[in-house]
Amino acid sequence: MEYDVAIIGGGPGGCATALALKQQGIAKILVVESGCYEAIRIGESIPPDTRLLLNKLGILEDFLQENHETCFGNCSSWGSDTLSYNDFLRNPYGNGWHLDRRRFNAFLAQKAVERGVEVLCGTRVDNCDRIPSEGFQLQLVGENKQTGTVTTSFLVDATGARGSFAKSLGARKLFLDRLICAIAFFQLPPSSHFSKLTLLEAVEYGWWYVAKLPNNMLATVVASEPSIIKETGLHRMENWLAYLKETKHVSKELADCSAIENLSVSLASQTKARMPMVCAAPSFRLDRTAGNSWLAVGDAASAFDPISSQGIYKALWDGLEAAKAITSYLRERRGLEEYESLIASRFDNYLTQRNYFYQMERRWPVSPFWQQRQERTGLEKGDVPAYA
C-alpha cells in the first residue's frame, strides 16, 4: 500500500492534519491509531475562538451538534485569596466548551473517514525505515498481531508528548518544565447547578483546577513538582483528599460531591483505574519540528503547561498549518522551514504569557514550587542542529 501522507497518531493533531490535507487536495492519506477511541480521556477546556479552527476544517456545524458541556469562562484565586472572574459573555465568538475528550477524538476520526481518509484503529507502527528519495516504509501490527507494510511519501508524527518518531529521526526535546498532575473525578448530585466556569486555585505547593464534564461529573486536578507529589503523597487518594480539604475555594465547590474512587478505563473493558490518576505534564518544544519528508504536530512538536488550556486549540492549529507545509513540500519541495518558524514563534508567545502568569503569584516567596516556576523562564540550553 502506498500513501501520499501517513500520520502516526489519530488524536486531534493527527486527525486535524488529515482533514486539512484533504482540503488541500491530497488524495491518499493514512492515519494509524493505536487505540480504538474507547479509552476514557481527561476532559479539556477549549476557548471560544476554537470555532474558527473548526470552521476552517469544515466541521464546525457537526461539532456543535455534539453538545459538549458549555464553558462560560473561568474564575481564579491567583495572586490573591479572593476569586477574580474572566467570563466569555462579551467574547465575539461566544462560549467555550468542556470537552468529552473520548467522544471528541472519535468525532474527529469519523469526520476524517467521511472525507476519504483511511483510519486504521488498534494498529501500531512496529518499525519505520527511510527509503532514499521516496519517503518511509512502515511495518504495521494490528490488534490480532496481523502485520502489513505500507510506504508513504511523507510522515507526520502525531504521537503526543512521546514524539517517538521525531526522536528516532534526530529531533530532541528542549524542556521548559516537567509538572506532574494528579487527577480525580467527582459525581455531582442530581439537583446540582454547578457553575459552567472553570475554577483555578493557587496553593503553596502548586495549583488546583476544576472543570465540569458530561454526565454530571467534575474533573479535579492538582499540579505540582514530581518531588512534591512524592513527598506529600498526593499520588494516594487519602492524602489527595486531605490536601483538597485544605483549599479555600475548591473544597467549597466540591462539598456536596462524591469522589469516584475507581473509573472504567474504557467503554469496552471492566478494568478500573484507581484515583487519582497521575500523569506527566511536560512543557517543551522540539529543537526541530520538521525535516526531510517529515514533520511533527500537536504535543509531538511542542507541549504547553496545562494551565494554558491550549492543548486542543494548538493541535487543531498545527494540523491546519502542517497541511499547508506538507502540500507545498510534496509539490514544490518547500514549506517546511516556514512551518518550523511558525511553531517556534508560537512557543515564544506562549512562553511570554506563561512567565507573566507565574510571576503574578507572590504569596509564597520561599515555596520551592513557585521559586522554580519563576526562575525557570526559558528552554534548556543546547545547540540546535542544522535543518535537515
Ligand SMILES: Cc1cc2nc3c(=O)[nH]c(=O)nc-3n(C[C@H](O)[C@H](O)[C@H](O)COP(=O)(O)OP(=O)(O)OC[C@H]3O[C@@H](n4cnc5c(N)ncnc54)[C@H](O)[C@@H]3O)c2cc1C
Second form
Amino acid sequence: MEYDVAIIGGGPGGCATALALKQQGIAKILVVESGCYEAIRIGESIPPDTRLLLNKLGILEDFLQENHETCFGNCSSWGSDTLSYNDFLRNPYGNGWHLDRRRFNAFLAQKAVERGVEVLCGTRVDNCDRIPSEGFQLQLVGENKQTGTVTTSFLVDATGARGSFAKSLGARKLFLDRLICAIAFFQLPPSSHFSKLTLLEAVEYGWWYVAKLPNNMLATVVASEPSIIKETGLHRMENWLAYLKETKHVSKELADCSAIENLSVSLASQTKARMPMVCAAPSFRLDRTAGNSWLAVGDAASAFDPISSQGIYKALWDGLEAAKAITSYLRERRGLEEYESLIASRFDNYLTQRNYFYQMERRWPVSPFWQQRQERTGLEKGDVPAYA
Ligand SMILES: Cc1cc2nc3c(=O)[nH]c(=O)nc-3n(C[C@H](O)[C@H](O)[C@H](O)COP(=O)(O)OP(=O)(O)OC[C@H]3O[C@@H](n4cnc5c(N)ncnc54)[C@H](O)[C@@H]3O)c2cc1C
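Moving on from the form predicted alone, kindly provide the form predicted in complex with this ligand as a structure.
Next comes the full complex, and the chain you just saw is listed first.
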C-alpha cells in the first residue's frame, strides 16, 4: 500500500497533522497508532485559546458537544503560602477545559477517519527504511503479531516524547529538564462540589497539582526529580498519600470533598492501572525537527514541562504548521526549514517563560529540586541529561 503521508502515532499531534493535511488536499494519509484509545492517558488541561486551533481544524463545534469539564482558571501557591488566582474571566476566548484524555484522543482519531484518513489502531510501526525512489517503507506489527509493510512519500514522527523515528533519522534530543510525575486518579463522591480551577502547589521537593476531570474524576499529580522520587518513595501509594496529606492546599481541597477517604474504592473500581502511575515528563527539543521527506510533530519534536499545560495546544499547533510544510514540500520541495525554525523559536519562548516561572519560587533556597530548576536554564545534548 502506498501513501502520500504516513503518520506514526495517533495522539493529538498525529491526528491534528492528518486533519490539517486533509484540509490541504492531500489524498492518501495513514495514521498508525499502537494503542486502541482504551488505556488511561495523562495530561488534561487545555487553555481557552485552544478553541482557535480546534476551529482551524474544523472540529470545534463537534468538540464542544463532547462536554469535557470546563476549567475557569488556575489557583496556585507558588512563591508564597497563600493562593493567588488567575481566572479566565478576563480571557477573550472564555474558559479552558479539563479533558477526559482517552475520549479526547479517540475523538480526534474519529474526526480524522470521517475526513477520509485511514487510521490503523492496535498497530505498531517497528521499523522504517528509506527507499531508493524517495520516501520510506514501514514495517507494521498488529496486536496478534501479524506483520505488514506500507510505503509512503513522506513520514511524520508523532510518537510522543519517545520520538523513536526522528532519532533513527539522525535527530538528537537537546534536554532542558527531566522531571518524573506520580499520578493517581480519584473518584469524587456524587454529591461533592469540586472547584473548576486547576490547583497548583509548590512544595520543598517539587510541586503538586489537582484537576477535576469529566465523570467526577480527579487527577492528582506530584512532580519531582528522579532521585527525589526514589528517596522519598513517592512512587509507592502509601508514601504518595502521606506526602499528599502534608500539602497545605491540595490536601485541604481533597479533604473538603471527602476524596481522600474515597481513594481506595475509586482506585479499585475505576481503573485497572496501578497507582500512582509514574511517568517521565522531560523538557527537550530535537536539534533537527525535519529532514529529507520527514518531520516530527508534538512531543516527538519538542516537549514542555507539564506545568505549562501547553502540550496538547502545542501538538495541535504543530499539526497545522506541519501540514503546510509537508504540502509545500510534496509540491515544490520546500517548506521544511521554515517549520524547523518555528519549532525552535517557540521553544525559545517557552524557555524564557519556564525559567521566569521557576525563578519565582524562593522559599526553599537549599532544596535540591529548586536549586536545580533555577540553575538549569539552557539546553544540553545527550539522550539523557548529564545530571540524570
Ligand atoms: C504528567 C503529565 C501531565 C501533563 N499535563 C498536561 C496538561 O495538563 N495539558 C497539556 O496540554 N499537556 C499536558 N501534558 C503533555 C501532553 O500530554 C503531551 O504534550 C501530548 O500528549 C503530546 O501529544 P503527542 O500527540 O505529541 O504525543 P502523545 O500524546 O504521546 O501520542 C503519541 C502516540 O504515538 C503512539 N505511538 C508511539 N510509538 C508508536 C509506534 N512505534 N507505532 C505506532 N504508534 C506509536 C502512542 O501510542 C501515542 O498514542 C502532560 C504530560 C505529563 C507527562
